[in-house]
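Just one chain is shown here, as structure tokens, and it is the form predicted alone.
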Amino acid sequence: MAERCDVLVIGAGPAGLAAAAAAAGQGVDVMLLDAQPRAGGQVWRHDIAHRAPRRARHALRRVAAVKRHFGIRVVDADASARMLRVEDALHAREFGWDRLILATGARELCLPFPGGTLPGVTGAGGLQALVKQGWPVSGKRVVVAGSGPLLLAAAASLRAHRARVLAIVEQAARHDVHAFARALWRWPDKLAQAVQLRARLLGVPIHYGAVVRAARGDGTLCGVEIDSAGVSVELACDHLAAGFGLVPDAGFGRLLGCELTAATQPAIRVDALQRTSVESVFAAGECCGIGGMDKARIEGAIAGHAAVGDESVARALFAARDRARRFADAVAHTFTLDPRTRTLADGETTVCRCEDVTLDALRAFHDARAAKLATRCGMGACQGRICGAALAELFGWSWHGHPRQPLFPARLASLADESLARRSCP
């Protein structure tokens, strides 16, 4: 039998904290699920060093009423009969709805260089995320590289754990940035967050317009090679933390048919409400498009209120959504990714990691299927994920067809009901 209530939201980082509190202040049955342990998203993830942010705990405290599973991956859903399938570590369940909040957040952009699948080479993110759950980098040698605002919030967290934070490798040309700096005057709380992260990140060199041309090492990393302006510099290190920004994770909103932006890195397209073009489903924050923490919880509050029909409130929020989208747009225009970044890649790289498959493997082909056919690029457990993202950039692929049940790796028996079976399988 399942489980039913008046909204669902899945993803519990700000968007859909927001969501979920918004929604519960009008008396509905909200229930909240998330893939990891804890809510918090990423932005928010458990540190187990350090204590929450206080934002962070005043949005979990909103949501303590609400009904929350964690620990679950979604493998089916239905639009049409509002059905949800999840499995948790034991056991396989359904969901039903009647509003759907999808606030599934985004990926790292990962893109391939010379040696970035050695042992010690992470997303920025994602060596991030590894750090707050008990990752060892006391004493240990870090370059963070690639582009954003999420690199210095990436080498914060590292330094905060006692990682030797060498050196960031930021993409974007330094007078960008320094325009960009000098224009935070215009949202205040990002200007005193940006001095916060200077201050903590006081004695590491930034280095502008450069980029990671190498990693090095025999069977782990010790070294990378930098392009900085033109001028080789060559660091040890023990881990190299590289990201390229983030792009959308609008898998889920695919599989229920919601209608997707023309973008490169496609996200979930909404009306002002947050309603997608599904019939009673919604969607919040960076699965909508990146734009930051701000952006998310405004998305998600509006999401919320317009879920349970209250349209007013929701409205009077725009003003605050408009502003957050203008500090966005002023993020992606500065950080533009440079054609050079495109270029990391030599004709022996790994592009696709579990298929093993190099640029060169790639370079005969005009579109993503007819490489999946003859490569089994993006076949493997990531489901393209990794190099789906990559290669939309690397050659303007599209990568984003119809997805299949099961969205995830599942087990057999989460996949043994009847209904779920007829779906899967033409």
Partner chain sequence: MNGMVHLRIDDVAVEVAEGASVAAAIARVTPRFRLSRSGRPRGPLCGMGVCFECRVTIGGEAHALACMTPVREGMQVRTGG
Second form
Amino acid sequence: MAERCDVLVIGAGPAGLAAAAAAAGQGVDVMLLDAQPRAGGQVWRHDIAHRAPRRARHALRRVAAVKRHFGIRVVDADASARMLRVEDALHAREFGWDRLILATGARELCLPFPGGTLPGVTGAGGLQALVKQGWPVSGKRVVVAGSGPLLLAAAASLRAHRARVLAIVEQAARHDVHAFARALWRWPDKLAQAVQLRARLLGVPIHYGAVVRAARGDGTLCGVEIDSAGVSVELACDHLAAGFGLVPDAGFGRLLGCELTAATQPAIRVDALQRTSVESVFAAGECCGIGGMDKARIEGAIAGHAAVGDESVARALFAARDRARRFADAVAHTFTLDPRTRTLADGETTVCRCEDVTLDALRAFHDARAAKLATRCGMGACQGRICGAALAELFGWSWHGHPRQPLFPARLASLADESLARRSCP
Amino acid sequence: MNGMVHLRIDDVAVEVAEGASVAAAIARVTPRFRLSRSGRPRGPLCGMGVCFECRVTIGGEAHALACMTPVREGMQVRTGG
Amino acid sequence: MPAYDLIVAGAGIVGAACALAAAEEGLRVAVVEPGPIGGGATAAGMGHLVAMDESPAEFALARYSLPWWEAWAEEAAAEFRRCGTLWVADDETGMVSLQARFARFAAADVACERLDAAALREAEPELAHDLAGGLRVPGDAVVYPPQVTRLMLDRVNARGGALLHRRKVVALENGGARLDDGTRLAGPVLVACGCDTPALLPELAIRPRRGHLVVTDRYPDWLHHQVVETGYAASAHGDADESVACNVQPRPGGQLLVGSSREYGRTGNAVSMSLLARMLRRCFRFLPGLARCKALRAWTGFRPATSDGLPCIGAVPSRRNVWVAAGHEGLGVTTAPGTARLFVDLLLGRAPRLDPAPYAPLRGMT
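Form predicted together with its partner chain structure, per the form predicted alone context:
Then the entire complex follows, led off by the chain already shown.
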């Protein structure tokens, strides 16, 4: 039997927590689901060695009474039946909703470069996430590379876990980043955060206008070559944490049939009240456009209030959301990817990590479907979540056609369950 | 949350803090989690359950995500699959 | 107007095989394909090379075709692997069907061996322990069809053939073809458009028959043969509007392809979770451990089906210089090489080595 609720929130990061808190405040039956074993999403990911930030603790307290199921993966969803199938470590189970709020967040954009598949090379947020769950970095030499504010946050986390951060390699030009910093007075809380972050990174050299040329190592990472404003620099290191910004995780929205934006990295399209094109389905946070934590929290609150019919409360938050979105636009503008970041890979560089497909093997094709059929690019376990985003940047390929179940790899038993079959008879 | 958990990674005994991920436990033994389709070593990339590069066998379950699985006492983990 | 000895509409495996056979005869060939190479039924199926014997004519075409596949065994990109087929039965009805199949194979000199329950378990330890028996056909194999199709077209190209990619034949006229960009090509036209064939040849009753497949993560050495329940076509699929049967293939990379289902009258490509669930439960009956394997994705595809289950191969009556090779349903990969030889013999006015009558395009329709 499916467990039913009034408002089902997918994702327990800042947006999902805000949505759940806003909806639950109205006495309706709210449920919160997340793939991670603990609440917090990525930005407030539980850190086994450090206390959660104050705002995270506050957000978690506000949903203390909300029913939740964590450590689940979504298998399938049906917007017309308003049903969702998930599996946990042992079982498949179903949840029914009256209103659904998607707060599925973002993934890192991992662009291919030579040596990028060596063990020891991770995403920037990727290493930060691993470290919070106990990955040992104490005394390890780490280079943080790619683009965006996440590099500084990741470097600060790594330092807090006693890693030796050798350098931050930022592709954006120094003058762009400095112009951005000078404009931060318009967002005083952001300015305070930036100052605090820089203090935590005192002594860490930041290379602007710089990219990773190659990760080096025989079997595991031992160093990186960076191009710092035209000068080649070799650094011996144990970890390279490289992320080129974030892309919306719109896959669940796609599965439900929600309209997406036409961007290179599509997001779930929402209206002013965070409603998607599908009846009774809302979306909030990074999955409807990358914009950071403040935007996510406000959008989550708007979605939560709107979902329970509190439109006036939701509308009162529009001004704050506009302000957060302006900040997001400034960040996006500052850290726009330089064309150089799309040409780091050479012909031998692995682009599809699941099927070991190189850049050379893909060049012969003019679209994703033809390339997939011939090379199996994007058809492995990650289902194109990594290489699809990269190829959208490199070749402008639109990656996703028709959504295919399961949304995440799932036991065949979870697809074969009878109750699911009953409800989806066409 | 200050307890320690004991598990075996490829028959090597490992002790990690409660709440740690299996990925963190494996990292104490080897950076190589799995072999790619053409036999090259791989380790975690995304740390959040989307890249599937950290797949290992946990308690007999093949293709389990090490970064998404919290350690439990007595766990048996196999890498290199 | 550019002239060719043969214009092939459709670069699926049947069109590509026909183009290659014609090019090998020294004909000047053009292949016209609007979508990806091998992107229709060719990509949707399993790539099982199987001595299928649901009807004498089907069996004849399969046996005629299979020897040509040996030439692809050494071509790495074809991913040819001789895994053999293991037909399995779970009850007495299945055993009767298995026995009949054995008799047909023996009479046609198809190498095979009967396995009792114990031998079955030894051959495939993951099979359910209460099955009635099996029949092993060691010569059957698998390939990766979209890639084989590309390789065939490369060979056509090497022999001077032309691939008009991202062009579509929109009309058959005056002993030639008109393309979507207005280009006219002169020469005999072979329509090999699978499910889209009736768009050019409405007189042909080829209907799309939808099927589901699931692919899993890699489980090397978990399964060794393609395991097919013996009632696959006769009792399980037959003429019913909707049916399922166990058909599981170990891919060379360790993945498992899990099928199968058949439905008429479905047009969308959305996965039917109800039919998928039925199909998987049927597979668990034979391979219970599958339930724990992880599915990466499920998809649907359309097989070009005719009412008698046989393809249409030959000249289209009442049309000048128009030929067809389509309607192979789920057996187009296996039978593409034989289809190609049969077609080329007919095109060149030679006596074919296989009786073409059962595949006559308008049989039973006039």
